[in-house]
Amino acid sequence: MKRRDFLKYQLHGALWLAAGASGLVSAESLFAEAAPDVAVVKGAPGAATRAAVELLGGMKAFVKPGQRVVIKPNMSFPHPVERGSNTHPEVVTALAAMCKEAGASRVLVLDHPLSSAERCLEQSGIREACQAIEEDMVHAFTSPSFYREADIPKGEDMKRNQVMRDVLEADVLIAAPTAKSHSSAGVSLSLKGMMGLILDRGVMHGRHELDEAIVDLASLLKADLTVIDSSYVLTTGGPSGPGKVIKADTVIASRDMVAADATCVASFEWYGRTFKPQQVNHIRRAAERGLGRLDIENLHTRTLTL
């Protein structure tokens, strides 16, 4: 993304605050209420992720000023955006500048991709978009300087990891994934993503049960913020694709990343049927061991079309 381009779908952001979502109510009545459970706004990505934010309590909520601020969005592969295997750049350029306008005084953008680093880092368009931010704020780590052991004080299957750095030091860890199947797990969101933060996942698939690691290691990883981007939703052939993709123009947003991964998986449909968030595996037992919920009917949903 072009510097003229973040600043043009910056403005369009604050002129949405302006403006009122909808023209139906005031953006002002809109904050003014308490905040919901999960957001879920449809639009553009970047006004949209904005927005999403905002309804939660905005970015001041999660981030204060001088704390350092992972946010882990999907890089994995060496694909353009509309293939759905990775995270759309206008969303993570918004959460980037929220993050600062909050008063970050780091924000990194990291992921431990499955293809060659640089060319996911070039095609996936997260690199560049973010350089109208701020330059050097992009990573997809590969080397094992990059990590540390750490304890899963919470597993009941995998007890330890190499986890990077920079997200054991974080004050804050934002969740970003794209919306995608995952041959393995179901789905691919914000529970799942956590294993692009960990140097040997292939242990995740091997050693472990891969659904009972997922949870472990959302147990240490919990993210403060998460924000699934369903602009390009990856419904078959996940998690590389390619695959069938429903361009859904959505951001998910909430505290709770058992709720914001639920409500993803009612949301759409996956290997072209409906699936309730309990026949997630990884998703059930997260809410199970107590990690968030996935009772979506019973929570309090704000939705928004800009």
Contents of the next structure:
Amino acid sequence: MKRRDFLKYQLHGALWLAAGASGLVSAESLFAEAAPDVAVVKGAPGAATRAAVELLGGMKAFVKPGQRVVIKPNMSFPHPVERGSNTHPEVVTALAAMCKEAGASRVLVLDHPLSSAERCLEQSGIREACQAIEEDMVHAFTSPSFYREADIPKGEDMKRNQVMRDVLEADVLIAAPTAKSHSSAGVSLSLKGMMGLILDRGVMHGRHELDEAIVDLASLLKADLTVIDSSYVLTTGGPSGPGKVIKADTVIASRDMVAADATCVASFEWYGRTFKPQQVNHIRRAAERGLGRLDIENLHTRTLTL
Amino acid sequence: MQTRRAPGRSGPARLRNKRLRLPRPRAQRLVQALSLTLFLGLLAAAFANLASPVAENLFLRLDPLVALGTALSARDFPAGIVPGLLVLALAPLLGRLFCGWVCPMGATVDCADALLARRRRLPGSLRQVKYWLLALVLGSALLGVSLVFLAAPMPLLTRLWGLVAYPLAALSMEKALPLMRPVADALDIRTLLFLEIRAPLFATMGFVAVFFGLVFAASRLSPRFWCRYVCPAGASLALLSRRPVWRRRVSEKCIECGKCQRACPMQAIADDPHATRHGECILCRVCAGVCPTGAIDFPVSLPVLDSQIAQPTMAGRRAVLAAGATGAAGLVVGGLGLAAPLQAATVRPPGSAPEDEFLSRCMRCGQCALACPTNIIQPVWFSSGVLGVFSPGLTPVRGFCDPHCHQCGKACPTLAIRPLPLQERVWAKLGTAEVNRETCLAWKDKKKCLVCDEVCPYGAVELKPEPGNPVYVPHVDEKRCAGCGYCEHFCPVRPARAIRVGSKNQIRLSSGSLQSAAQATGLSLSLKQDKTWGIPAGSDEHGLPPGFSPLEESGTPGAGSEPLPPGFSPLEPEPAGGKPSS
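What about the form predicted together with its partner chain, after the form predicted on its own?
Entire complex below, previous chain first.
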């Protein structure tokens, strides 16, 4: 890419950002227009989630009546939401409610915990919050019987793993990670978050090259919708925390996992500094391997403050 | 069950005799069945971590040998052993009622007998074995060494059901569940769809299975072989049951036909069928059931003069006891010699007493292991010496020790593991993790991993830059490490994990506060503290945190040495903004 093009694209994105942020465009006309590539909404987690998905065309654009949906939040640590290691319960409930409204036949909220499943579900607050929508929606599977061996056809390094059978059987996969740093992958967003849907993530560190394996896995578990909860951004000390948390009250949504992750990387500080998305190795590799776009400056990003 | 078969064998007589008192054996069987059911139910509750209104370890507490042996070896009377002492105290009144009516080991043996039992004449002197065992256990207990685990019935039975039968049942259920999945899925029965069955596995399962195979196979030699000849808990009750208040009586209607002698599962009826060896009688009243003339009943009678008390078959009991004690002493000394070095190398469950005291209290029942939700507690073989065999150790490969959980402390009736309040529990330092730099992915292969840091609940793993290594490497902060084993459990390196917990600097107390002891040695075992480290800015070779790479292209001289992947098309540096200053 030439320098001139780059600057042009930058300007292009900036204009869109300005249009959205200034509130010049009314909400109604926003929805009437073509859906943006990325929606960035500032506001209370639940409302921001709803607005972000609406900006992308509403949940009906992703979930058809009768379909089975799996939502993958971060809930594998027994920590409260303020620590930034788990997804905000209101983001999850907003997504689950929208899926039900869109006519989903079954909505499951699944993760593979790194600690006592019971305590993760309890402390994250996600199970209790989802009870209000439907009974028995949230599960943290540790038993191998919930996983099934799956090929990763587009895998370059990791070609097989055991994936949650409910994920393999789902029609729609929604990534709902929290925005957090990660002590080996740089950041842990939607791409990295897919490691919570497999049984043996150890091989991704040991046998495989982590960054490459993350992309391999995301090529199989490609989310139809990505909603990154950036209410509490854990900018250091991730993925478990404690670390520096920025209360950003933002939700970032996209059809494109890479674009959502890239936007998130560019939107906040990490380890006290700013980075370009392409500096995060696994995000760059994901874009290179065609999983999505990280040239956010060229993407149509709509921002909204509630 | 055997009690049913015995009358059955004398079929015609039984049917013709109107004065048969069948309800009595039935009452015994009913109580026995209820007792076994309660035992299994409580064990299931412990296994599934369900709250139970009755202490899950009730039956362990009822074992008289556990009570006696632990009181002697630990020189202590924890509340947990009081029921066992009560059973002992009641023996002069009720004889071996416990063995016949309550003991689930007896019930389990009866079940095996019902399938296998044969009657052979075994020498009466074989009965001495149980007294020898009792002498051995109590003799060594006097010396402070607990051999209760050798033959105390409740701990053994707990291991059979809790560490072998239930896990195998759970495993088969876990395997069977997917078969039901299509139905559950079609009907959206989520309880069934998402039912997760914990199927723990335990070391020494095979040994316990073989041991009980032998116990059950002994039914081929005689009914209740275990209770007659082996059980030292039964022996302790027998010693106190010379003349119980509730006992067998034979009236003058006895025609000395010998049916009762043949039917008695305990061989408690002497050559003269009028006489009873009360120390052997378990009050099952089978004899009364088979008696063709109704000469036998079980009245409550004062233990004054009674010609129907048979002389004990074990002549010279004192001599036997003395010999037993001496033998025990010798064996224990020998055992200690064998056991040397009696190392404290085993990582014990949180709240475990200091090693010597721990071994004097632990009866190897496995209750802590079966109650552990993560399966990290495993019976050990010889890692803590010969005399530490079957005691519980932590095996992080199987699970992690959740700092909020103390099911094991709740399970232990003899205070080998003290129950701790949560505040204290967090401060239980079980040992210290150590990184093996020869195998660690980050240290040796320079690969991104650092799962140990991710999972450590105490924030004890620090990532630090290492010269010449593009990735950060893990260091264990020993002041923050509680030895909980999360790191070892989740470490992806195989076959041996690259970070392992050893017993180094473990803190084990008989009493007092673990927190105070830990703080006194400068430890800081908190789950909520902030890490003082962050990824230090500019400390890797590019001045970047892990996971990030420099923006410049590798072709630029002087830029990062990490080669960019093929096909990468670099961006030119921006005039302002995003580029990190290093």
